[in-house]
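Next comes just one chain, in structure tokens: the form predicted alone.
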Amino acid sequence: MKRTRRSLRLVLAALLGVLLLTACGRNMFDQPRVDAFDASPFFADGSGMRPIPEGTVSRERGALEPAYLTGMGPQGFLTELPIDLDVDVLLRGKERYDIYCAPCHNYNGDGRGMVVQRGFPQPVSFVDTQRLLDAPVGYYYNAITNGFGRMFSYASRVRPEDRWAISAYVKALQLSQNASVSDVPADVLSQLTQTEAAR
């Protein structure tokens, strides 16, 4: 009898404990808050988000110029690379281009890559289309970052420095496919002519 009463008391205490715990409800989860981009009457400007204080430096990217991350300057697309151009940058750009771009754009930039040969819509040729030949290097960086037409954004797949390397390589690829003898510097042309004559 004592054992039954004791068991009953334990069951009742456990049940009471469970009922007390459920009384908390979801009020801790559903408390008032302001999400990003929500309006708020608390601040005079009516915005729940606060402006970034002047001089704030990104933990991820440091104190980079916005143009480096967007390809856009005050006058539009950047016409000059914001990084130093050397052979290593072009080689890195070629490597990244071959991985991410060549499946559609092809290794020579004509837009007839392997994916296109399997039925995917063909992109415009980098090397034959005057609009793309005239496009500044920032245009290519911006297209890689944000996507263009059927091409999705590569911002999450390709680091900004590699996007600049690819953009530089595309411009070099265009030059290589459309160069003429008049583009060769006079001293280099003289050397080539002498070498050819010596053969």
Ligand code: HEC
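The term rigid core refers to the most C-alpha atoms you can superpose between the two forms while keeping them within 1.5 Å. Numbering follows the first chain given and starts at 1. Nothing here was measured: the structure is a model prediction, and the numbers come from that model. First, how it differs from the form predicted in complex with the named molecule.
When two forms of a protein are overlaid on their rigid core, residues whose CA moves 2 Å or more are considered shifted, and Ala39 is one of them between the two forms. Relative to the superposed rigid core, the position of the CA of Met49 differs between the two forms by 2 Å or more. Here Leu12 counts as shifted, since its C-alpha moves by at least 2 Å between the two forms after the core is aligned.
Can I get the form predicted in complex with the named molecule as well, since the one above is the form predicted alone?
Below you will find a single chain and nothing else.
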């Protein structure tokens, strides 16, 4: 008799134990914290992500070098790149230019990008306007940072070092789009003509 009762208790305990295995709702799914893009009733406007307070000083690279951050020195637009120029900078500049600028300024800089073909005002060509061919590299940095006329600023989307890379690339694009065969070094030229002949 005692044994039956004991096994009954065991079975009951086991059943209760099984209940413990079930989950207790989804309170770990939405934990009481604000993630990126979450709404939050804590702030009056209901948005969990906060705008940067006015007067905030950036601590990223260049925070203490106004020329690096603005593209302007005491003599006006910088004429020299404030970063070391190498092929990686240009490749980075090309990648960023193709993402952020080519939709309007086009891949070759002539200002006939896809968005312009869909009705956006056409910007002046980078590659055959004398004024822009003469413009220093800081001019381009400044246009990206502050916008230009109907073009919005890209400061919130493109970081300062990438803005310099893009500016350098635009200068390179101006050279390459206006280059002639005589600008190509002789050894590279012979390679080119060989591949051309092999086609």
